[in-house]
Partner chain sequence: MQSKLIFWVLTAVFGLFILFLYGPMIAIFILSFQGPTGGMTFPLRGVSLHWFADLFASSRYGDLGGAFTRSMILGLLAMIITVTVSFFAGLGFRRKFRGSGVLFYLAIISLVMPGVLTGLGIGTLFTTLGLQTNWLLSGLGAHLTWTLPFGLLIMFAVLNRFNGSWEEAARDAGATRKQVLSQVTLPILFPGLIAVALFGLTLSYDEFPRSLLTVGTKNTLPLQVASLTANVTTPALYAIGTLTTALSLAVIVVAFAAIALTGRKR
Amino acid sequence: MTPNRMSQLSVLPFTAILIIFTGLPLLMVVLLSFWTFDGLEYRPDFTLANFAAVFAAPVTWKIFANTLRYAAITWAITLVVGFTVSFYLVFHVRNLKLQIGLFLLCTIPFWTSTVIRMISWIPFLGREGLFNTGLMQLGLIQQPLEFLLFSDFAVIITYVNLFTLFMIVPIFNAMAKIDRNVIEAALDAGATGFQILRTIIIPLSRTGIALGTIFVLTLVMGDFFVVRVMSGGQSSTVVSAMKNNIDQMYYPQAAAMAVLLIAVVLGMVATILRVVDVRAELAK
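Just the structure of that chain by itself now, the form predicted alone.
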């Protein structure tokens, strides 16, 4: 048996698991999106009525735009924070033990439940929470800030808290692989710090940035619990709209929205990977 055949056989169990637990459920969602529901009975008909109803509803475009807005803002903030933290750990912390210790410090929030980390923002951002109380005691404000909790601000800050580590890890791994001799050569050639950052560090970190971007965008676009709790029910995303349809037993319409969301996410992932490949070709 050739080594190539051995490698092919070794991935068969993982391929089978992926097909059974991921492929088949997705296939069922796609099939269900073409079924009909008259309020009493589901019929396995092939119809585009569910997709037509989704596209025809103005609220669909609004919640898709809202979902993309949350994803874009969260991505931008986590990218800045993740890149800055990774840059500091890799290029400014020389002691390996200290570097590992600081990196583990970033993981401390993940030692607790995601729900607990989300709920903990409520007593901090509330009208009579710690933040408002502190500002009032310092005399900086006369009345509590209303926008802090049950708003888009609360949703974004919770997303950033929950998902920043997913941006830090891949960028940190990419930066750690950068050859220091390349940076030393650039310094000897008279390059400034900004030039090194723009022409060496950022291009060589593009793989980590792309992976972190994929993680953050998919996590935000697939969430509904944070939006429901932290917005106080005042905002909605695609997944929360799907949840409402499921609660009302409109499974085919919910499946149609799921198919559209998957298509959007896959399109975003393909675009990110394409951009990374193009930049890699230009770098060559």
Contents of the next structure:
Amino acid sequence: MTPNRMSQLSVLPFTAILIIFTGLPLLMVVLLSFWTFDGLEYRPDFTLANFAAVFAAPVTWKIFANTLRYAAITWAITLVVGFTVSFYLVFHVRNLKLQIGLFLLCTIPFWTSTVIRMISWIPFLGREGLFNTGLMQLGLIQQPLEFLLFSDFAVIITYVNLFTLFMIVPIFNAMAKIDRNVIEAALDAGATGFQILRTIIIPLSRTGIALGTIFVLTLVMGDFFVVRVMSGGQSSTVVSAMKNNIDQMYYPQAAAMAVLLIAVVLGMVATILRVVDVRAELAK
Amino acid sequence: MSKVGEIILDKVTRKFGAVAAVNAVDQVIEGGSYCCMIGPSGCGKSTLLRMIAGHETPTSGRILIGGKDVTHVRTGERGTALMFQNYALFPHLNLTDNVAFPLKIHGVGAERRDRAREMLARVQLGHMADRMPSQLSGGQQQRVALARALITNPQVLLLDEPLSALDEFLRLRMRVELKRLQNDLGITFIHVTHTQPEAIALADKVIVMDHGLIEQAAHPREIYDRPHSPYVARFMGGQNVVSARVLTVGDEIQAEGAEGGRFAFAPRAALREGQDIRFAVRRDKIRLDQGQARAENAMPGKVINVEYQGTFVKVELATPQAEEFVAHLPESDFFANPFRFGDEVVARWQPQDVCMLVGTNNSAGDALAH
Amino acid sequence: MQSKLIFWVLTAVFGLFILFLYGPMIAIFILSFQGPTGGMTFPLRGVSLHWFADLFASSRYGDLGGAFTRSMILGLLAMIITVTVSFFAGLGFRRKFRGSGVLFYLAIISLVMPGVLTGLGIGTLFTTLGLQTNWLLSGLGAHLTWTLPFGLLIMFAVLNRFNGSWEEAARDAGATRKQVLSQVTLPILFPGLIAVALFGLTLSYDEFPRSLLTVGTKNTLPLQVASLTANVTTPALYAIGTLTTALSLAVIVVAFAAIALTGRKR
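Got the form predicted alone; could you also share the form predicted in complex with its partner chain?
Below: every chain and molecule of the assembly, starting with the one above.
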């Protein structure tokens, strides 16, 4: 058997599962977006009506804008927090055992339920939640703050809580691979801490930043549950609107929206992958 | 009097916890000289180098470069440049930007790329200016590292085991290039190595270290020919170390080996009768005779190894003293009168070839590993 | 001086982040022991196991036991399949082969596709083919679209540190392909495979968006819990949270212990 054949045989189960459960369903969604829905059921067709309806509705642009806004804000916050935490762990915690221990501490929530972690915020943010009672007891506010729960604020804080570790893990890995001698060489050239950060550490962490960005953007843009619960139904994103369509059996319309969303998401991911060769860097 | 590139170490100490990696080291390294620091791993040579570079701060003591106290001056601002053992090239920058990096840090504008390319041309890599470091061979990477270190015109170039990652052939070639470069530039080179021939071939001054102390610092010929202590003799090689007890003192010392041998040599320091001492005899000053006849300045032994080395023959003996004993015999002498494994022989030498060892450091270093 | 200051500022930031990460979880953990008259927020009105008992006694929470069993079975199946399939996939990816680029991008798409959309696709694909969606087939498939790409990425990381000359040495000693795999490759990669297993199990056990449209009529635990968030307004919700989190943590502890143990043998 040739090495080529061996490899293909070795990845065959992987390929088969992904084709059946990712490839074909993706194709199905694309097909579905051209089908018709007569109010009772959907059936095969080739119509652009779904897309026309989606494009024509002003609400489409609003929810896309809203989704991108959530994604951008969450991305910015998780990037700053994730970078800072990784930077601290890699360059300021000298003891290797302590460093790994603290890193694991940051990643453990990854293996627990996101649904549970989301609802954990409710007793914190509510009218009678910990924040409000705490602030009132300190005398900082007289009235409970209303914007804490069931608001954009609650949505963003939950996203940040759920997704920051998707930034930390890849950035930490990229930073941990930076050769300490390279940093000393920069010091030797007279670089200040800030210059080293800007000219050495950030460029050499770019794979991690790219991977983390991909995770955070796609997770936020694919979410409907957090936005539905934490905004109290006041805000919607592409997927949550789509979920409403699905609940009402408007499958083809949902599919048209889905195709649009997938195009946006894949476009973003492709752009990031074009700028940073994640696969080559992963193999290092 | 010009002090450019002169380095003064004044009681420099560096402790890690309770352990002194470098222990109150005093030394003056002349400006424009080529200095090699040598010793087994953990002897403190790299720590000392890193303190001169400013990557470590001494626990106590002062470091002066060019007459200026730089003990607490930031690295990169003290007129030194360090070339790293694994080169530490920036993996995300091409060769030009790697070499131009120190200039960029010092605020040099667009001309920095031109200067970097000039420097690359100087190390014969002008045609590769746009490559990335990962596309280079080890020898090429090293020349880039050299170019990057030299771009700021340092007074002192510090080299941390610069040749250790290269194969034998490249190592010898780069050795020549380093020496020539130092000659051309006229700046101080401090080169850390654990390879004795490298140190002897390159240096104007060799500093032999052990356990955080300077054991001997001198011209390589002095180090090789007149080692200070048993440790230096063993570590630098080429010597046999013999133990004896002083019988009489005077213009000539008479001593006796534990096995009964009698030795005579010139004193190098005050001695008293009954004192245990060690002395060194160069391997190439030893002559061998068949048989077991006892004589003054001789050592009986049994041949345990014979290696032909081209210009000489290395004969190893097992002697009553538990220490390696080797004779380097001229090729023609040996083949006129060859020795075999198991031959009983007597090794003899002249009193003027004996170097009494003043220092007491009796450790083996890692010389046996070489 | 300055670097000391930076260190302490960063330490404080890190501490706050950990508090932010764990604070809410600890809060619901405490609140799940709320007394029978207590509400969903502080203060605690007594300490009791009332809400845990209520989970098992009352029918208000739907078929929690069944949902848990299904999630556990799905998790274990997903784990076994993920470990096996991504192990071989990882080995295959060590060389470039025809189609490797396309397959890698398919894995990336699988990873970044919004979960609900994957579910929508699988659901409609099944309906179109005249099949019923059910948790053991379409549900499991949906979970694999999430666990397998992760498994592959971990295999990449694990194989990075794997020296191909070990296998060559084994072949040199006359080992067959099977022997190389069972005597050399598998034992050396074993700790990495436990990590893959940990991901396979927990990612599937906690999976939510992909399950939504693919498990058919029977809920998994996260779906059941999500539906309860809408209508349960008692600390029982937190009791569920405490229980599933405790289970997840137990799995992590077991996995790390296994990695440490197999690692120590070398």
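Bear in mind that the values here come from a model prediction, so they are computed numbers and not experimental data. Numbering follows the first chain given and starts at 1. Think of the rigid core as the biggest set of C-alphas that the two forms share within 1.5 Å after superposition.
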Pro13 C-alpha relocation of at least 2 Å between the two forms, rigid core basis: yes
